[in-house]
Each structure stands twice: as C-alpha cells, then as structure tokens.
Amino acid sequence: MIALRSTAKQLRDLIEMRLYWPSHLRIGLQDYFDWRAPVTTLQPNAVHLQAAMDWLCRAQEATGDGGVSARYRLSKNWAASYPETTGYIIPTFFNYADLTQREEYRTRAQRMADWLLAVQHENGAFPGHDVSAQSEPRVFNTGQALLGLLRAFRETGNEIYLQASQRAGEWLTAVQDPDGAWRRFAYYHRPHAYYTAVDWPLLELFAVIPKPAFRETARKHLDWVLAQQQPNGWFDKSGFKDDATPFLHTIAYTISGLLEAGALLEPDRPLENVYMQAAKRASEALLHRFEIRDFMAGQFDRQWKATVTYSCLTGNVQTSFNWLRLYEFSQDARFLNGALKLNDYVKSTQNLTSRNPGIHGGIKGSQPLWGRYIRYSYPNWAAKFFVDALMRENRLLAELYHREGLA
C-alpha cells in the first residue's frame, strides 16, 4: 500500500513538473541523478549576479504591472505579481543600480514602487499573497513591503511613499496584541517570531518618522521574540505553523530582524544589545550545524538538528547574508568564511545554461526541486537574497583585501 502511494506520488510530481518540456526534462534528471552535485562551475560573482538580475529582470516584465512575479513554476509558468517580496526587491534594484551604474535598474525599482501604492489597502495595510486572487491584509506582507516604499523615498524624495510608509506603519501599530505579537493579520492567526521582519521596517520608519508608537511596536515585538528564545539560541515560534521543525527560511528570518533591529536601536555599540547577541547566538548554532556537516538542511528541531535532506536555497542565502552582517558588526571571520561556503554552495545550484527564461540564472526554492520548500518552483526571493548576499560578499572582500594590500 505504501509502496503503491510512493509510486503515486511519485508520477504526480512527474506530471507536476511538465516533464515533457526538454528544458524541465533537464534539470528533473540533473536532480534525480544527483542533486548534491554542482550544476554549475563556479563563476565569478558578477556572472552569478548578473545572471540573477536578469532573471529578476524577467519576472518583473512577466507580469506587465510593475509587480515582480511571485515565482517561475514548473508546472504553470510565471506567477502573479507578489507585493510582499516585491517590497523587500526594491532595495535590491536600487543597490545593484548604485554598483553597476545603470539606470535601467533604478527606473524598475520605481515601477515597482509604484505598483506597491497601487495595490495598498485603503487602511494602509498590503495583501497577504499574490495579486492573482483577494487576499486578507498581512501584517508581514506589510512589513517587506514598507522596506521598499522607504527606500523608494530616500532614493527619490517623493513623499507619496513617505505617506503610503506612515499608513502601513499606523496599521502595523494599531492591530498588535498587548503582549507584542501580532496573531489578527498574520499567517495561519498565529503569533510568529520570524516578525521581527516587521520590526526592523517599523524602526526605519520611525528612523523618518521619529513617532515613538512605531519604536515602542518594534520594540515590545522584539522583547516578546526574546522570551521565545532557548539557552541554545532557537527560537520557539519560529515556523510559519510547523514550530517543531521550521524552514530555515523563517529561521533566518527572524534572525536577520533581530540584527537590523538591534543595529537601529544601538548604531554606536550594536554588538552590546541584547537583540544583536539573541541573533548572535543563533547564528552561532547555525554555523556550527553547517559547517561540521559541510552541508545545509532546509529544515531544524529545537536541537538544531537537521530533519530534512534537502537545502532550503532561499535560507542559505539569507543565512548567508546574516552571517555577512555578523562579520561587519563583530570582525569574528568565522562568519565570513561560512558565508563565503554558503554562497559558493548557492551559487553552484545556478543554472547558467538553460534557454528557459524561468530557469536560467533562477534560484530553485528547494535543492533538489522536490524538497519541501517551495517545491518545483523558481521563488523571486531566493533570487533576490541571493542577490543581496553576493553584493555583500563583494563589497566585504574588496575592503579586506584593500586592507592586506592585495589586488
């Protein structure tokens, strides 16, 4: 019986990932044969960057409103536009327009910007999915998409966003629970600690907007994050409804939060809060789990012991990025190097190759395609951390080696 419902299974995935397309066909064997060897050579950053900004590029003109398509799909294409994660790709954009000089990035970063206002709630809040069907407000679907239109405002002076900001930030204040967690408006009607996402944004809004309501929501969120906190630096509550054994995705999350968060608060000694060291620590565990096992799991138990076999992508790149951080707040070069492994590792899944617009230069969601993270699809926020993550790395390795004299 099991046997028979394995093989259903099996030929349902088949069949999910359209198979029958040569380009699909390549990389499902790629995978089965074996998904823990590099489909790509490694290449130099700006060819992994590059490649990944194409691609964004592509999601962006695949929905023709401005929004960033959600996802690639294997098995129906392109995705709607995604407000959330089109929010926290406007920052993004604007950097790699800073770098590479080109306009053409900054202008896309405006569409979608601009689309971001379009697709607002009258009460300031934005949809919880992708604007394919109605979706109920979100408290961190309103959260990302508060990072894009602040930056949209520092980058253009328009004021449009700065009001769109303080009516997203006035909805995120007034439906908090008195304990500091938000359960009305977030994912499954539950309290999560991977919301410190919405602190940090609400901390840079009052960065602008200095109206202590926005501080003091940040702040008793992040202090009811800190009482989820284990002595081993896991966070209970940290899954979007499996707490046992969370994504790393959502791990990470709450860890980057914690970071931003703590380096808002204290900008002259960030190290010394206690947001920063809660985040410390379990970046700690993290690292020590990925680098004895040379490998990282998309999924961990209250042990930090891996429960999966696969890799959640868009994790890694976000753990990645906060190790980067890490080491910019701390010197400690352990983060630097496991970072710098993480993103070969990422970058090593890369298909460079493929004429398949959604594939190439596409980060998958999951390493193989059928791991439990955003199974047989191509997210646009594994793209965009991974984006965010190489940048970094770069900008990190150019200051080191100007400091040792090397080229």
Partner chain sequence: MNLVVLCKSWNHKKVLEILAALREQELRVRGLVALAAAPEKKTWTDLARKTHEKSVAYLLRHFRKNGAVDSTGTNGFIAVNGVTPEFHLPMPNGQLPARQNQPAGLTIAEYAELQQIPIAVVKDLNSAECVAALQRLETDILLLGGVPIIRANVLAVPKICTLNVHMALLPTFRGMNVAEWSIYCGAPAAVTVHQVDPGVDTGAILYRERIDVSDCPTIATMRAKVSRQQHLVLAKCTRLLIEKKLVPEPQQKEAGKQYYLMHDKLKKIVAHRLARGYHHHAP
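For comparison with the form predicted in complex with the partner chain, provide the form predicted alone.
Chain alone follows, minus partners and molecules.
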C-alpha cells in the first residue's frame, strides 16, 4: 500500500509539475541522472552572475508591479511579488550596479523600493506572503523589507524611505516579547533563532536613527538566541517548524544575522564579539561536515549529522557567503576554500542553455529539484544569495591576488 501511494504521488507530481514540457523534462532528467556541469567546464563567475541577474530581472518583469516574483514554479509559472525577498534583493541590485556601472540595476532597485512603500501596512509592518494572498504582518518579512528600504535611503537620500524604515523598526520593537523573542506575528506563532536576520537590519536602522529602542530590541533577541546555542554550536529553534532537522537555509540565516550584528555592534574588534563567536562556532561545525563528505546536505540534526541526501542550494550560497565573511574577519583560509567549493557546486547546477526564461540562469530550491526545500521551483532568494556569494568571492580573491602579488 505504501509503495502504491508513493507511485501515485510520483505520477501526480509528473503531471502537476508539467514534466512533459521539454524544458521541464530536460531539468528532470539532468537531476535524475545528476548531469551537472563538471567543475572543469564551469564558466567564469561573470557569466554565472549575469545569468542570475538576468533571471532576477525577468522575475521582476513577470509581475508588472515593480516587485520581484517569489519564484518560478514548474506547476504554475511565475508567482506574485514577494515583499520579504524583494526587500533584500534591493541591496543586491545596488551592489551589482556598482560592480557593472550600469544604471539599469539602480533604477530597478528603486522600483522595488517604491513598490515596498505601496504594500507597507499603516502600522509599519509588511505582509508575510506574496501579494497573491491576504496575510497578517510578519516580523521576519518586515526585517527583510527594512534592509531594502535602508539601502534605498542611503543610495538616494530620499527621506520617504527612511520614514518607512522608522515605522517598520518601531513596529518590530512594539511586538517583541519581554524575553527578547518574537512570538506574535512570527512564522507559526513560535520563536525562531533565525530571526537574528531581523536584529541585523534593526542595528542598521539604529546607525541612521540612534533611537535606543532599536539597539536594545536587537540585543535582547540576540541574547535570547545565544541561550539557544548548544556546546557543539547547534542552535535550538533554528527551523521554520521542524527544529529536529531544520533546513540549512534557516541555519544559515541564524549564522548570518549573528555575524552581521556582531560586526555592527563592535566593528573595531568583531572577532571578540560574543555573537560573532557563536556564529563562528556553528560555521566551523558545518565546515567540518562539509570537509568530511565534500557535500552539503539540505538538513541536519542536533549532532550536525545530515538527515537527507538532497542539497538546499539556497542554504549552500548563504553558507558560502557566511564563510567568506568569516574569512574576511579571520583570514582563516579554510573558510575561503570551503566557500569556493560550495559556490562551484551551485554553479554546476545553474542552467545556462535552457530557452525557458524561468529556468535559464535561475537557481533551484533543491538539488535535485524534487528535494524537500522549495521543490520543483526556482525561488528568487536562491538567485539573490547566489549573486551575493559570487560577488563577494570575486572581491576577496582579487584582494588576495593583489596582496600576494599575483594580480
């Protein structure tokens, strides 16, 4: 009976995901047989970067409202615009505009920021879903929109973005629980360690508007997260709902928030900061697992043992970026080496030949695409973090080659 149900589900997936479409079928076959591009045949980072940015531009154009489509779904094409991820895609577009000196990306980033203003709630919060559905305000999504609004203000000097940022920050402060966690307006109405990715933008807001409540709200939550860390580096409550085997995606969020918050709180001696030390401890545990297996699994248990055989591509590039940041601070070459390998792995999964605009240049949720994380889809945040990781890799390698006299 179990075998029959499994077969029936596979047939249903085959139909729902339109794997009878040639472009979809090719991806399915490539993943089934693991026909990824060999590392020796990968294109230069500039090619992979441009393809991912072109995909993100198409994701923005697909919605027609200025926001960025949440994902390309094999079942339903492009989804509606997603405030959370549009928020943190804005800095990526400004960074790529600086890298390429192409005004187009700056203009697109401003369109995204203007769209965020249009969907912000009166109380300063942002909705917790793409705009195809009515959704209550959410803490995490508001924090990510805050990142984009603050960057738009720094780039343009337009006070309207700062005013919207302040309202978002005040709402985040108002709905925090006394112990430092967020439960109201949190995903599944439960506390999450990965909300360190909300603390970071609150500290960025404090740097522009030095209102003590912004800093204290962030620190209270950061301290709550430190209390969740185990001696082996593991963070309890680091998943969406399944804390026993969370996705690498949310583990990486937890680490990145601690890293960036630590750097903002003590920029002169970041490695001595307790938050960055906590991030480093967890990162070293992940790096150790990666070095042993030469593969990054999509989910882990409390002993840092892989519980699945698929890879969470979003989590891979988030982790790569975290390791690159740790290399910046520590000059520990192990982190650089691990990041380069992770980036190469994700590059090997990026399709650069498909004629399907939702596939070409995008990054899947999982490798293979039927893995549990955002299955059968190309989420916009995977492409965003991929671009961030490759741009950071390029900059750090250029600095290294210059320092060693190789450039």
